[in-house]
Every structure is written in C-alpha cells, then in structure tokens.
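Shown next as structure tokens: one chain only, the form predicted alone.
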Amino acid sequence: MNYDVMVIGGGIAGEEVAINLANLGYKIIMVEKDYSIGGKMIHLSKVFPTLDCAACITTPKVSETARHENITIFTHSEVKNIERISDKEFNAELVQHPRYVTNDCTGCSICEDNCPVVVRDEYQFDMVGRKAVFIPFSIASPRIAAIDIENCILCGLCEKVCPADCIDFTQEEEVSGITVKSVVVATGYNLFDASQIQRFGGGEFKNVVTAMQMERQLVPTRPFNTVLRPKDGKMPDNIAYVLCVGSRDKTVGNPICSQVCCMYSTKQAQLLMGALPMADVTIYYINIRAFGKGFNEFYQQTGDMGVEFIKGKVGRITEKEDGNLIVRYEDIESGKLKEAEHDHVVLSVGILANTDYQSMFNNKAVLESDPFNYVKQTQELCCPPKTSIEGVFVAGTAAGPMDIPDSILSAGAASAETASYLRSVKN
C-alpha cells in the first residue's frame, strides 16, 4: 500500500491535517487505534468560551474525513516499525486488530440488544454498562459493531440474531506493509488518573468524579436524564470543583499546566447552572489561567452567574455516612485552614502526554521526546510541527497541552509544512 502521508490519530487535529492535505490531492492513510475516529472532542458537551455544541463542530469533520476520496481510514489499528528507507520514503507495518464483525455491519444494534454480558462502558467513562458486543457510541464512524472478546462468553447469540450475517469469530490480526512519503503524529493526549492522588478520594468515594465523567452527564447522549450523584442517584445541591488535579504537581510527575482545566471547569459550572438552577457551584483554584480570546470575560461572566471561586489549595477530601464530602483546604487569601461540605465533588484532572508514538518507530529512527514526554518540537519558534526526524511532523496535543482552537491551528501548520516537504521531495 502506497500513500503520500500517514496520519497517526483520528482526533480533531488528525482530521484537520488529513482533510487539508487530501484537498491538495495527496493520498492519505489515517490510522486510529480506537473503534471510531473523532478523538476526545466528539465526547464533549460544548466548547469554551462560546458554548458552541462540540458534536456539531466535530461530526461534520468526521463525516468529511470518512467520505473523502483521498483518505483511507483504518480504525482499531496500530502502526509499528516506522523506518526511513530512503530520502523520499518511509516503510511501516500496519496492524489491524480484529473486531469480529465484518464491514457489512449496518449498525442495527440487534446483536447488542440480545447480548447477555454487561461490562463497564469506557465511552461513558465507566458510569454505566455496555454489552460485550457493542457499537461504541451513537455517532461513531464507522458505525460498525465490535466484540469485546475478553469479556465475550462465546454464547453465539449475536451470531444467531445478526440479520446481515456479520459476526465472524474467525477474524485474526492482520499485518501489512505500507509505504509513505511523510508521517504526521497526531496521537493526542491521556487524562490523568485521579486515583493516583488518594487524599482526594478519586476511585474510592463514589460521589467524587472526574471532569470527563461530569462532562458526559452534560451532553445530549448522556447516560442519565440529568446530573446525578453516582452513589444514590440524587440530584446534587452543592457541587465543588478541585482544579489542578494532576497538573502543576511534581509529586505526580506532571509539573506543567494543562492549559484547559480552568476553562473547561468554568464551562461546566455554567452548564450546571442551567441544568440544576438551584444548585450551588464552588471552584477551588490556585490560579485561574484565562489566557485565550474571550477567556477572561467568560471567567468573569461565570462569577457573575453565581459560581463561587475560592483561591485555595485543597489538602484532603473525606466522606460522611450520607455520602456528602468534606473538603479541607487552605484559604490562600486568609492563610487559614478551612473545611466545607459538598454533596458532589468534581476533580478537574489534567492532561498527560500519550507516549504511544515512542513504540511506533524502530531503533534506526527514534522520535525524540521533550522533558514531559510529548513529541519534541525541534524548531518550536519558527517551525513548530518539525520533529527530530525529517519528514515526520507533529500536530495537536501530541506536541503539548493545548485547547481545541490551538489544536486546529497546530494541525493547519502541520499540514502546510507537510505539503511543503512533499513538494520538495517530489522535486
């Protein structure tokens, strides 16, 4: 298989790069490890500071990417052993993992309805269950079912009820070689695991959730009808946000700011004021970093709506018998230790580097990392997309923490540099 560019990652940055280059006539192969393209943005409710619908922005982008004649997409797949074989070409191995469902699947969900196995749904961040055979989410692309073979009990019900005869348990991993002229790394980021900071009770207290779990309760495809406390299903009256969980913290190995936590927490606070008009919302922060266009106005507007901002460093969260939570914090302005009771706490977790790219290149072509494990930008000021390997470029949060507009801007720069490189190679 021969292509001009391999885009690794099907999130908003990868899609932007692929579409830009495909519109110039280049042949693109997009490799996404998940069952669907769309990345993390497709799971969000709204974007800050405009509160535009996130799915309304990213779904047309997903559709355009999937239907473009110059873009070939491989989902549930990985890239290995990327190697430069000449001044003009790279070789790589494409590993396609089995879905155990053929591409003829119509997405009717009959198999899902009849499956007897229920496990936690990672696309709803473990708040509800899904079946062992499942369609990842309602607007997945491609909308093809997949079988979680690790949890499947091989009862055969899905195979019996499938009207299109798409279930295929004989599928095996396929490895094929590909040749490309350039590579764009758009592998995105990972969320910080809140359970690493045990004093906050993440993963231990049911009414302590992460920001992404709260985000999923605010989207139209939410798991519940409204925002609920996980422990007892009650609507919360007093919600607290704890900022900088896993960011600006050397003890957990992430001393840098994640750049998005302040504003996504502020956004969620506004959305909660609409979803739960009688609820009180408090945000505990160290510093508010509202650096983008309209960000500071958005922050001030949130305070005017009644959200309480407390400049304080949270030290510990404990749970009462009724499920309410005691937040113990240092009030920075007064210098005193204080406690406050809330019935629901949201941990605003930071973002970490996705280090998958480190295993994609063989020993002859090592892609360098920066001190925080993001892809190193060798010419950060004059040419940010360039990496330590000529012909390999980086886009989006694979290069460092950034919000959605900056990710799209980064992708635009990466596609421009890639096109320039391809023209130089051709000549």
The other form holds:
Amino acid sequence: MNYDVMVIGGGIAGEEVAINLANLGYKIIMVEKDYSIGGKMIHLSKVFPTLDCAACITTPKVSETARHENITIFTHSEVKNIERISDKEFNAELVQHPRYVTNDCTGCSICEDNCPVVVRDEYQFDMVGRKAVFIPFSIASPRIAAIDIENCILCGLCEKVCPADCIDFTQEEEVSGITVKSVVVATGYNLFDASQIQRFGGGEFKNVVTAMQMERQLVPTRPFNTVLRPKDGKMPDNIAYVLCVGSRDKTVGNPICSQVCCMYSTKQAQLLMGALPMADVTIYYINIRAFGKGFNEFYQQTGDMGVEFIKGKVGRITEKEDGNLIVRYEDIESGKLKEAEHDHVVLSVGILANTDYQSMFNNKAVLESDPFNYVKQTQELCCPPKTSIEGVFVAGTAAGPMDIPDSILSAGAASAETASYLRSVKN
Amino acid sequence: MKNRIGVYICHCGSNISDYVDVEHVRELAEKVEGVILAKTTMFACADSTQKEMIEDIKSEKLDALVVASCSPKLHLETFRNVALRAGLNPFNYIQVNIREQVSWAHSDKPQEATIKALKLVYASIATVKHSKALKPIKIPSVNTVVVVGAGVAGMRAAIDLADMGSYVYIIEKEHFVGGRVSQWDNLFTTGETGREVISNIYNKIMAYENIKLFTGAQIVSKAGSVGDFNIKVEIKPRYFKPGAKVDPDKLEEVIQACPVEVEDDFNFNLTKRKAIYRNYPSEFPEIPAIDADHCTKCGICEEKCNDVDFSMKAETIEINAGAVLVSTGFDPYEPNKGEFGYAENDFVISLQQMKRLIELSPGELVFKDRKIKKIAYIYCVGSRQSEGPNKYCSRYCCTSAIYTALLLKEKYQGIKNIHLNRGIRTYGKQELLYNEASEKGDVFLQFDEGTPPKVSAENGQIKIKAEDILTAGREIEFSVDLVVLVTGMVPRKDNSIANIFKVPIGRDKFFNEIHPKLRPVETVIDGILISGACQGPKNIPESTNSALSAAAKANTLISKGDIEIEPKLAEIDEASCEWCDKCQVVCPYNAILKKDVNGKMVAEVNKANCKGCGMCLPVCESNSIQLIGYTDIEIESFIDTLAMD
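In place of the form predicted alone, output the structure of the form predicted together with the partner chain.
Full assembly next; the chain just shown is listed first.
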C-alpha cells in the first residue's frame, strides 16, 4: 500500500491535517487506534470561548475526513516499525485489530440490545454501562458495532440476531506493509489519572468526579439527561472545582501547566449555571490562565454570572456520611486555612503526553521526546511542526498542551510543512 | 415547482430542542403540500445523519431539501455537499436557522420560539418549491499571493507558499525586514536572538526565485476579488542605489556626519538616530536607508558616499494576485502619561524598552547615569482592563517579562527582580520559567485590579506601595531603581491595511477571523487571510503556526487554476433593460458594465466582481434585474408565507 502521507491519530488535529492535504490532492492514510475517529473533542459538550457545541464543530470534520476520496481511514488499528528507507520514503507496518463486526454493519444496534454482558462504558467515562458488543457512541464514525472480546462471553447471541450477518468471530489481527512519503504524528494527549492523588479522594469518594465525567453530564448525549451526583443520584446544588490536579505539580512528575483546565472548568461552570440555575459553583484556583483570544472576557463573564473564584490551593478532601465533601484549602485572600462543604467536587485533571508514538518507530529512526515526553519540536520558533526526523511532522497536543484553536492552527502549520516537504521530495 | 421535498429538523443535541418543540414542527411540516418526508434528528451534521439523508433523497426521489438547524454560516456547505452526493442540485437546498435566530434568541419563550421556528420552516418550504438548479461559476485565479508585512509571520508564510508552488510578493512598509522579532535579543524558548531568526529566514527568502520582497513599500489600493486582485503598491525611495555595497567603516562615518537627529523608534525612543540609518549592523536588506520624513537633503551624505542617490523617485507597481495574506503584527501598548509614573518619572519604562536596554547595555546596566540593581515589574499594563477598552489578556507578556528578568540576572551582577502581577499566566511548558525565577530568588507579589500599586518619586528614589494578595492583603512598601511596565499588545495604530482590504475588526480591535476553530485564518472577505499578532496577541511559535496555516489555506484556495464562486449573482434581462446607468452608479463592486446588443445599450454583469449583494435591484425602474437564487418569486413566497396566520 502506497500513500503520500500517513496521519497517525484521528482527533481534531489529525483530521485537519488530513483534510488540508487531501484537498491539495495528496493520498492520505489515517491510522486511529480507537473504534472511531473524532479524538477527545467529539466527546466534549460546548467549547470555550465561543460556546459552540463541540459536536457541531467536529462532526463535519469527521464526516469530511470519512468521505474524502483521498483519505483512507483505518480505525482500531496501530502502526509499528516506522522506518525511513530512503530520502523519499518510509516503510511501516499497519496492524488492524479485529473488530469482529464487518463493515456491512448498519448500526441498527439489535446486537447491543441482545447482548447479555454489561461492562463500564469508557466513552461515558465509566458513569454508565455498555454491552460487550456495542456501538461506541451515537455520533461515532464509522457508526458500526464492535465486540469487546476481553469481556465477550462468546454466547453467540449477537451473531444470531444480526439481520445483516455482520458478526464475524473468525476475524484476526492483520498486519500489512505500507510505504509513505511522510508522516504526521497527531496522537494527542492522555488525561491525568485522578486516583494518583489520594488526598483528593478521586476514585474513592463517589461524589468526587473528574472534569471529563462532568463534561459528559453536560453534553446532549449525556448518560442521565441531567447532572446527578453519582453516590445517590441527587441533583447537586453546591459544586466545587479543584484546579491543577496533576498539573503544575512536581510531586506527580508534571511540573508544567496543562493550558486548558482553567478554561474548561470556567466553561463547565457557565454550563452548570444554565443546567442547574439554583446551584452554587466555586472554583479553587492558583492562577486563572485565561490567555487566548476571548478567554479573559469569558472568565470575567463567568465571575459576573455568579461563579465564585477562590484563590487557594486545596490540600485535602474528606467525605461526610451523607456523601458531601469537606474541602480543606488555603484561602490566600485571608491567609488562613479554611474548610468548606460541597455536595459535589470536580477534579480539573491536567493533560499528559500520550507516549504511544515512542513505540511506533523502530530503533533506526528515533523520534525524540521533550523532557515531558511530548514529541520534541526541533525548531520551535520558526518551524513548530518539525521533529527530529526529516519528513516526520507533529500536529496538535502531541507536541504539548494546547487548546482546540491552537491545535487547529498547529495542524494547519503541519499541513503546510508536509505539503512543502512532499514537493521537495518529488523533485 | 418542486413537489418532492424532504424536511429535517435538528435537535442540535439540546441546543434547539430545549426551547423549540422540534417534534411539533416536524408533524406540521410533514402536512405541507409537496413535503414527502419530515424527520427530526439529534445532530443533522453527524456522519450517520448525512448518510441517512442521502439514502432518503435517493430512495424517495426528493427534488428539494430543507434543513432547519444552525446558522448557514456553519453548515450551508455541509448540507449542500449532502445534496450533491445524493445527486440533487445543491441549490435546491435551503438551510433554516432555528438555533442562533430562534432557540438561542428566545430561550425565555419556548412556545413563541416554536411558532417562529415553524413559520420559518413553512416559509422555507414555500421558497424551496421555486428554487432552481444552479451551477457554481468558475473564475480563473492566479497562483500569486501578496503577503503584507515582513515580520516573522509574513516571511515564514512566504517560504511555505513558495515551497508549495505559489508566487509570493512580500510588501513591507519599513525599509528593513524582521518586524518586532528583529527588535528582541535573546528569545524564549530556544535562546536564539531575534536577529538570528530573521537573518535565517531572510537568507532563505533571497534564495527563492518565486518570492519577491519590497521594503519601504505600501499598499495604496486594491481592486478585483478573490483569484484576481489588482493591488497597487507604492515603493518609497531608499535614496541608496540598489545593490550598493557600502564599506561598514565608511558607512559609520557617513552616518556620523548626518546632522539630523530623530527619536529612534527601533529602540522605542531610548536613543536617537540619524536621518540616514540602519537599525543594527547587518540588518536586512544590507543597505542603509534615508528617512525621507526627516532628511533635510543637506547633501552631506551624498558628498561622502557615491551610493547615496537623491534622484531616486517613488515608484508604483501593480500586482495581480489570487489571495492576500495580512500579517501586519502589533504595537506595544503605550501607557498614558502618569500611568504608574510613565512619562513623568524618568525611571519608569516599558517592557519593550527594557528589552532594548539590555541589548544596548553590554557591560553594566546603567540607565540615565543610574546603576540599576533593583527592578520592579508591574504587569497587565494596558491589558485585562475590566472597565477600560482592552479587556483581553495579552498572552505573551507574563512569560516575556519573567524571561527578561532572568536574562538581566544572568547578564548583570546583583540584579533583584520584584514582579507585581495579577496572577502569572505562564501557560503550558512556559511554567518552568516561572519556577526558575522563583527558585532564583525573584519576588512575586500579586495585586488586584482595584488596588493597583502606587508609584511615586521621593528624593530621586522610586517608591512603590502595593497591597499584596499573597500575604493576605498586607501593605508592602519598597524602593527600586527602575520600574518596568509590562505592557501588552495592541492593534497597529496604522489601520490603512484594514481600510484597503476591508478586514473585519473584532471586539478587541484586532483583525477577526471567520471562526476560531473552523476557519481561524480566513476572513469574511474571500481571498483575504490573516495571521500572526495582527489577529490577537501571540508569541513567536503561535504566530508561526498561524502563518503556516494561512499559507496552506491560501495555496489550497488559488493553486488549482480556478475558484468556484456562488452563482447567486445579478442577472440582466436584456430585452427589458433600457440602459439608464442607475445600477452602475449604486454598485459598490464595479460589477456593472454597459454593452451594445444590436445597437441597443444594456447593462452587463461582470461575474467575477458581482457579489450578489442586490443593491442594483431596487433602483432598476424597468425591473430588469433578478438576483439568481433570490428571485422575486422566491422572496415573495417566503414573505407571503411568513405573513400568513
């Protein structure tokens, strides 16, 4: 298989690169490890600072990527052993994991209805269940079922009920060789695991959730169709946000700022004011980093709407018997240690490098990392997409924490650099 | 008349359905004559819904399509493409905006919102019945881009455009390239100097045959439209012969001999320069220039140097270009007189002046005969003004100020830095710099906007009084040798480019993009793109990213040889037209021409210029002009339906 460009990662940055280059006539292979393209953004509610719904921005890009005649997408697939074989080409191995459902699936979800196995739904960040055979989420692309073979009990019910005969347990992992002229790494980021900081009770106290779990409760396709606290299903009326969880924190190995948490928390606070008009929302922060275009105005507006911003670092969270939480914090304004009771706490978790790219290249071509395990930008000022390997470019949060507008610009830059590179290797 | 119409009503998650009873709208729309099917959908724009629509169009043999969802600004093209892929003409499609114009606007009145949505859907169905299949018009485009501004953004974009095969003209107003970056010495994060960055880029540019750079050049007018702009550029005389190679010692002597002294704006007026000047040795282009605004033409330099040539005249050139990329950069905020003692106290300077001062002070840091050791930095000057005009955060200044403070410590002995800030915003990896400054003993105090620090002069000393949030509002008083006002970015004072290209301006007064996520480097004027800090505060990598993005967009737009434009243009009925010139007079785009048809003079529309604005329609007395896509019958059907009970 020969392509001009391999785009690794089908999130917003990867899609932007793929569409730009495909529109210039280049043949693109997109490799996405998840069951669907769309990355993290497709799961978000509304996005700051314009409050557009994330789906309205991202689904058209997903759809354009999916149907573009110059883009071939492999979902639930990985790439290995990328190696520069000449001045003009890279070889790589494409590993397609079995989905156990053929592409003829119509997404009717009859299999899902009949499957007897229920496990936690990772696309709803474990707040509700899903089946072992499942359509990943309602706006997935491709919107076809997949079988989670780890949890499947091989009862064969899905195979029996599928009206289109799409269930195929004989599928196996397929490895194929591909040759490309250039590579764009758009592998995105990982979220910090809140349970690593025990004193906040993430993963232990039920009413302490992560910002992604709150985000899911604010989207139209939300699990409970309203905002509920997990322990007793009560509608919360006094919600606290704890910022810099897993960011700006040497003790967890991540001293840098995640760049998005201040703003996503501020945004969620605004959305909560709409969803639960009677609720109080408090944000505990160190510094509010509202730096981008329109961000500071958005932050100002959030304060004007009645969200309380308290400057102070939270030291510990304890749980009361009724599930309410005591937040112990240093109140900078008064210089005192204080405690406050909230009935729901959201941990604004930071973002970490997704290090998957490190194992994609074989030892002959090392893609260098920066000290925080993001892809190293070798000419950060004048050519941000450039990496340590000629012909390999980086786009979006694979290079460091970034918000959506910056990711899209970074992807635009990677498109220009890749297109320039492709013209130079042609000659 | 179309009579097999499909109608889709979008929930938009809950954006619409929270306020509009979409099911009710669907039920009633389904009953309208000519409507074959009406459906509601969670996200009309989702891939699965698009597929469903295509199947419906094919299987039900639909001949027209109405989608009631968000603003057509967002998804007109999305659903036109749906129609196209299903074999339906995209112009037999109408998008009804029931989100921005209904659910969001009337969230307090859901019942009335539902009625309004319904009426708009009814009216659009009535209109789409009269819709005609249209073909987009293709106009030829030249693969040439005019880049306005030779700062880091403009020059970087030029290189990628040239690499992608476009021909590029860079138009720089100043006599030298490099913009703001050339004014900075040591740069975060790489430690390169601004000059190194600029000379690398400049040398690359000089090697390209398809990049032409004009300095001392200003755009004076623009005509035409996307694909075919005609841009007039005036090039000021440099009064130095092109290609002159002046011996550096000799040049220094000539410069010294010039009797005219003016404020040196390259050094933010910290120093003076002569009327004959270059901002630093080896500045590009490596030929000095004579500042015509201040030169008295005394002739001393001409006597001393053969390369000086006062007979040079201003030249005007015309460029035919397919697209324009505006990268005109920013101005630093200029504090008002008395703002924290600025322009009243000699020892209160701006961050930008401080950055120049470091470079101008090789051995010791001495400013106006005072040895500088203890420096206070006051942040957010001219930014984050909740009551003032600049509500925005200038984004780069926290990092820039801390980096500058650290450079000072590295370069000079015994420097003490005190940062009076409003919450440090060293986002992302820049956070490390904040840590480093704290570890190296810089002091950070924080104030509220309402209680800013007070700067006063006492016996030649500068006293600062501040209420520090970080120590529970304690009043702190101390004296310093120098105060640096951390001034942010403001739009360029010179707004001639905005006027010539009609670039839209945002609430923050910077140039505005169509949408920060969907189309972040394009403006509503087709073919006019923006990048770098003219769009809003950015640091260097962020400017470069936006510049390269814009290069990719511009190249995609114009490199195919032709551009598709909307066929919704004015159309003349030659039989009834009695040339009267009224349409020509009102047309803002010079799109109406006069032509002879068998001896009869009639109006003709220049399709490349016409924007379909409709200005010519109401002035036509013989009613000989129709706007394709907005014909009288379509508009009247819409209004009649809206007016019905």
